[in-house]
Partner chain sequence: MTTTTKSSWPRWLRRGPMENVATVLIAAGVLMLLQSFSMTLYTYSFITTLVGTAMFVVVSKFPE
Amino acid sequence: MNDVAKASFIERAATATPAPVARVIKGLSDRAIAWLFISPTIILLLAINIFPLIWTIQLSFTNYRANRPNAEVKNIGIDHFQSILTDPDVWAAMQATAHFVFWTILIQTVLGFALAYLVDRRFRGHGFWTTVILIPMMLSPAVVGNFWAFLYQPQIGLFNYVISFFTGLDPSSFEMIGSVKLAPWAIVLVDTWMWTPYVMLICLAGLRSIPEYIYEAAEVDRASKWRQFWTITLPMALPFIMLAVLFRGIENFKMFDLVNLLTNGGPGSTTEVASITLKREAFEKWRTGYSSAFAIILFVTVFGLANIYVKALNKVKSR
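Can you show the structure of this one chain in the form predicted in complex with the partner chain?
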């Protein structure tokens, strides 16, 4: 748009403003106009984020049940918090979460860094293979959960046949999502398949940020490739690896969709992670006050981890 056309557009917009509105706006300061523009966003944020949070905090101190809206609501103090933090079943759910978080982070970090190290070699066709590797993380978790549930089917699923091809086991002799021993690993495998590319991407950014002259100086000093890896590559990529670990830790701590679609917490309560317990308390047992208290515990944990994440992010940015 040239200057003349732009000027005429502004003039037309100015004349189109109704006179009373124009008079009001004319009397406003720049600061007031700025507030006028950001106020819809603030109101929306208050309505969909802050208000439900405050309401949840308030509900966590009551015996409110959403399926009994007319029952008397009593203030019961920190009773829900006490019962959650002394309940062996909730503790077991936390341990299932810990198993999931620990193994996914460990495997994803090792595999992600190894893939990033490979892709950083810039071999022939590395761009194409990077794109192929990134495909799983672009899929919706709902889609991934559903098709892995099909892949894990003991009768028709492809996964059992692939395992049987490599190990010689009978395909119908084991069930990935029906077995108490294998089900926790089944969800670890799916999450690893989906999110290793993300860790790879962050590690790749870390590896690409290392200046080439450091390696050249190491070559001059006749440092071996092994020595260069341990004294240059790994320490300089470490803040990025930490960032990936924290981000995946936060995400997997509140993991719901994949677990819900694959095992729904079963068999028994083997894969019942914290978010599945929360869903059951809130929408199956209808203990709204109790589940609000549980949600607050999870929220404070995630909020605390997010603070560390932001701190790590600032450290990486200042490099």
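Having looked at the form predicted in complex with the partner chain, could you now put up the form predicted alone?
Below: the lone chain, stripped of partners and molecules.
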């Protein structure tokens, strides 16, 4: 659009604007106009995020049940919070969540950084293999959960036959999602398969951000490749690694869909993470007030841990 057309468009827009509106807009500052444009988005976000949070906090202090909307709602104070913090089943769910979060983060970080380091070498065909590695994270969790549930079947699934080929065990002698000992690791394996590429991408961005002249200076000083890795590569990529840990930690703490599709918390309650417990309380037992209090506890836990971790991340970045 040339200058003449732009001027003509502005004149038509100004002419079409009602006089009272034009006078109001003319008296606004640039900052006020900017707030005027973004205010609808802010209002929408407040309606979607803030209102449900405030309502959940309010429900957490009551005995409200969603399946009994006409029943009398009583304010019971912090009884739900006391009950949750003293419930051994809740602590067992938190322990299962901690086990899942710790091992998935550890394995995904190590494998993701290793894959990023290999891809960063720019070997022949690295673009093709990078695309292949990224395929799992492009899939829907529902597809991944059903796909791996089929693979884990001891009679017809391929996973047991692959393990049998390498170990010599009978394929029907173990069941990944039906064993108390193996079920937690079955979920860890699936989540690692799906989200290690995500960690790889973040680590790869960190490795690509390191200037080449630093390595050239290290080579002039006759630093070995091992020395360069420990003194240049790892320290400069560390903020990106920590960022990947933060993202995956938050996501895995509230993991629901993958666990629900693979084991639904079983066998027994071995893989019943906090999100599964929350779902049972809210939509199976219909203890809405209790589940609201549990949701608030989970939110405060994630927010507090993330806040502490971000402060540590900022210290690392400021070095």
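Note that the structure is predicted; figures quoted are calculated from it, not measured. Numbering follows the first chain given and starts at 1. Superpose the two forms; the largest set of C-alphas matching within 1.5 Å is the rigid core.
**Q** Compare the position of the CA of Ala295 between these two forms after a rigid core fit and state whether the shift reaches 2 Å.
**A** After core superposition, the C-alpha of Ala295 moves less than 2 Å between these two forms.
**Q** Superpose on the rigid core, then tell me if the C-alpha of Pro40 is displaced by 2 angstroms or more between these two forms.
**A** Yes, the C-alpha position differs by at least 2 Å between these two forms.
**Q** Core-aligned, what's the Cα displacement of Lys311 between these two forms in Å?
**A** Once the two forms are fitted on their core, the shift reads 6.1 Å.
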